[in-house]
Amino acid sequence: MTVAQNIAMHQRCDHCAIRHKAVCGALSDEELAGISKIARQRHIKPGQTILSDEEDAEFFANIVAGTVKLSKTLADGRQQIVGLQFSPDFLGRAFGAENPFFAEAATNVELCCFPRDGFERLLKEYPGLEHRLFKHTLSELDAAREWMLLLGRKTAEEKVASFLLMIASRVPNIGCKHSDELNFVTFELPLTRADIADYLGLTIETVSRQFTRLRTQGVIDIVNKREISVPDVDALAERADQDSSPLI
């Protein structure tokens, strides 16, 4: 990297929108200087492949901008999605030989990308930077559990009114529109119906119907085949059967 490239990138770092919520947000400014030496910016359209699983690990990356969809292969070569991930995310698993998941592109995405090698050696150097990553898996942990419990104990209507709530926590964080005065959100449904089926463990059709269902009780307003108004948050979490902090 150019002496011109190194300011340029180290220009991003600093006015960067995820950079307090994302894994480098402990860094100092000499410290950060040091990540945006070894950082490079990806820009990844809807469906392309961002990681394969059991693939070699060559690289890790903070999500700035966009959803992921994180999917596991079956033995018969089915994929099963198993987690979804947003900006400011923190993408791979890192000390890992291989890639734990595949991951792929569901909106466009933009990543910050940084090389195996060189981040490994950065957690090392930095304890700041080590202890946020920490901090980041046990929360994904957290997650993971919760998901567990949706997927085995609700009902197919709280698994859909869980899934858009965890769209909606994470509007201020993926662009979309939120007014807090009046508790509304409106936002693009990462996923196609068959996906959010997938992820749910339901049929196409369960969904499509907790979907009209929702609309009906004047929960959720279906815009078009993707966009989602939630008139009232609160009213969503209650058909979720849990409070309204993010599910994340």
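Starting from the form predicted on its own, produce the coordinates for the form predicted together with another copy of the chain.
Here you get just the chain by itself.
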């Protein structure tokens, strides 16, 4: 590789939109150049599989844009989404090739992929990287446990309200005209009703009925199937029966 190419690749990471938020944020300029060399951008369409639980994961990836769903399935086809990942989350399992779930694009997804062997070499060389991954894994564990509370103990209405709050806090607010009104948000759902049902341990029909119910009660406004407005976030939070800790 020429010096020019090296610099070009370094520049690419250097100007990356999620440079300081992703796991790469732990890296020095020199280390960034190292990871830059093995990185490759990839576009994934909705519904496409990213990682299968049947084969070894041969790469790691930063999510640059879009939403990825992690799911598990029972023998008879019942499905449960066990994690949602947004930019700048990290995808892939360090140590131990076996991936115990299925990763699939829920929306259009932009990935920054690192081949397994190269990334694991970097992990050994740059200790800050593993530390950053560890912290990310701890957040995922917190989110999973928060979701266990939802799945095991919340009613359908509380589940849907909690879901909307979680999405509102993780996707961009597109209700700009009311930006001064902190309690008003508009956002786009990254999931279909079927995905939402699989995430909440409900059926499509129940999710749909709860959406309608929240709408008729004035808690949400269904702009269209994918776009939701919340005129009063506090009112929605009441429906979610929030305990103290916020959903990540």
